[in-house]
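Only one chain is given next, in structure tokens, and it is the form predicted alone.
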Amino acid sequence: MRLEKFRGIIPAFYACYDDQGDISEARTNALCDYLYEKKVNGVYVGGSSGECIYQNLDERKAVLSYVANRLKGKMTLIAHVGAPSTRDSIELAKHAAALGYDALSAIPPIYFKLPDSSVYKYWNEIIEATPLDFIIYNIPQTTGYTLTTSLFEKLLANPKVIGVKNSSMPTMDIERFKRVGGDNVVVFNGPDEQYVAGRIMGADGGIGGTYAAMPELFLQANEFFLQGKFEEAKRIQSHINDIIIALCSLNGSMYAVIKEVLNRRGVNIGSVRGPLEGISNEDMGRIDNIITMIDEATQQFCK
């Protein structure tokens, strides 16, 4: 039971900036707001989709609260924690803590290459300063850090050490982590063009980038994976991926183009911040295209 509120579609939450680019409460709201109406698992807070690496101490524990506020209780609430010192990832853990978040979880430490005693210690402090349990977040595409099944048994010597996150890109990692923790641990699948591969390899649930430009059709894949509908279920993934690779063709990055999608959709969270690019005049028609692929994907899916 300790476990169940971590399964599922659970979207990374994006960073919710006013037309200054600034952190915006009230965009942040918005974005709660209509991700608890489209009935998701939970959110990640703070990670990359979060631009947490272009955000000081102050603003990332301001995003946290907001959150906090208007989501404690309603859904499964992740705080991603990890910044480029321990000291900061502690201040932001205890933060999220006394919010009364669900978990914490954090990227290995970037920039300098550190051997594995670095970065256990690195998470294990994190992990022993608060009460809440720990969702290691293995990223190495971005971060130049895989995470060995190793380190990861290591880890889970801890009892507050639920489960990774794994981003990278084979499946067979997903596999290979749920081998050695068992029902005892979450592992969630990150690559968000992989989902339901990364299911049927033993994920148990998944934190994504795009699943709020398209909760519909990820809690939709989610479903028919349930249901032993497979064939249904790679249809629906390859219409995802279809979306995805569109999102990632523009001139803005992806994150901007998912922000006007949902600026579309009625929910203004501004742009991004630099050195992210944000969406060019050349854009913006084609994001009517995107949008026109999600909502027919959703037809076809979702009904």
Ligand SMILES: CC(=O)N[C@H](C=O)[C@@H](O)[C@H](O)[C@H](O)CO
Given for the second form:
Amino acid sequence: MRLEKFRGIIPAFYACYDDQGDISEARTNALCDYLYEKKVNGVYVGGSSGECIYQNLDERKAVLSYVANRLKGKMTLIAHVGAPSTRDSIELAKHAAALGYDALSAIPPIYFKLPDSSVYKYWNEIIEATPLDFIIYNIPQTTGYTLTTSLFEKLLANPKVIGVKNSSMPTMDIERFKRVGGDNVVVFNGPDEQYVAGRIMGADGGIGGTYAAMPELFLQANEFFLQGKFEEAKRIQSHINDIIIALCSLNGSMYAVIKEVLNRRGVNIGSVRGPLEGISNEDMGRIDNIITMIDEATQQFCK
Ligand SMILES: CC(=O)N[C@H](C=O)[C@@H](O)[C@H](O)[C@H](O)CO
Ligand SMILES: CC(=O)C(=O)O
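Switch over from the form predicted alone to the form predicted together with the ligand, please.
All chains and molecules follow, beginning with the one already shown.
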């Protein structure tokens, strides 16, 4: 029951900037409203897709506040509070708890390669700082740190640890984490390119960086999965993967491309922060093709 609200399709929330590149409350609200209308199950705020790594503490706190003010009580809210220092992570965690977020989440420590003992201590200090539930974020391809099942099991001894968002590529990792935690934990599929496979291997839902670019497709793939219509789910996944490959094929960062897709749908959330690259004039001419791919797949599969 307590974990029910963490199932389904949870888009990773994007950084919403004004034309000067500063955090924009109005544009954050616009993205909140868009996702609410699409009926997604929740949002994951301030993670990779939220460009957290390029924002200072005050900016990250502001984003957490704006989203909570707009969406609290309307969907599940997860705050990503991982920051380079434990101290900053705890400050963000306390801020999110005061705002009424449903759960916290954090990547492992970045930059220095630290032993498991330090990673364990880092996560635990965040967990102990608030009464909120906690979701571990395993994303080895960006952090260089791989969560083992044994550390996961050790962390689960704390009842506030309710699951893991697993972004490693082997779907077997999802199966192993689920095996360790059983029905008492939620495992989120990370790689959007294998959402359906992740569900079949035991994921309870997903948190993804491309969901907000095509929410209907992920919601429908999830629906087909729940209905046992695996052929249909697999066919949507193939279209999703064509679209993700297209989103990643331009010169600008995938997030810049997604933001331009949203802009052409009437949701202007600005561009990305350096060192991520914005989109070039050449890219601009290719956005409509991607929108067509999304729209055609949506028409084909979603009622
Ligand atoms: C490495 C990475 O950023 N993974 C994200 C989260 O798990 C995914 O949602 C990707 O954004 C998505 O699968 C597109 O490659
Ligand atoms: C899921 C994802 O992309 C994020 O951490 O924001």
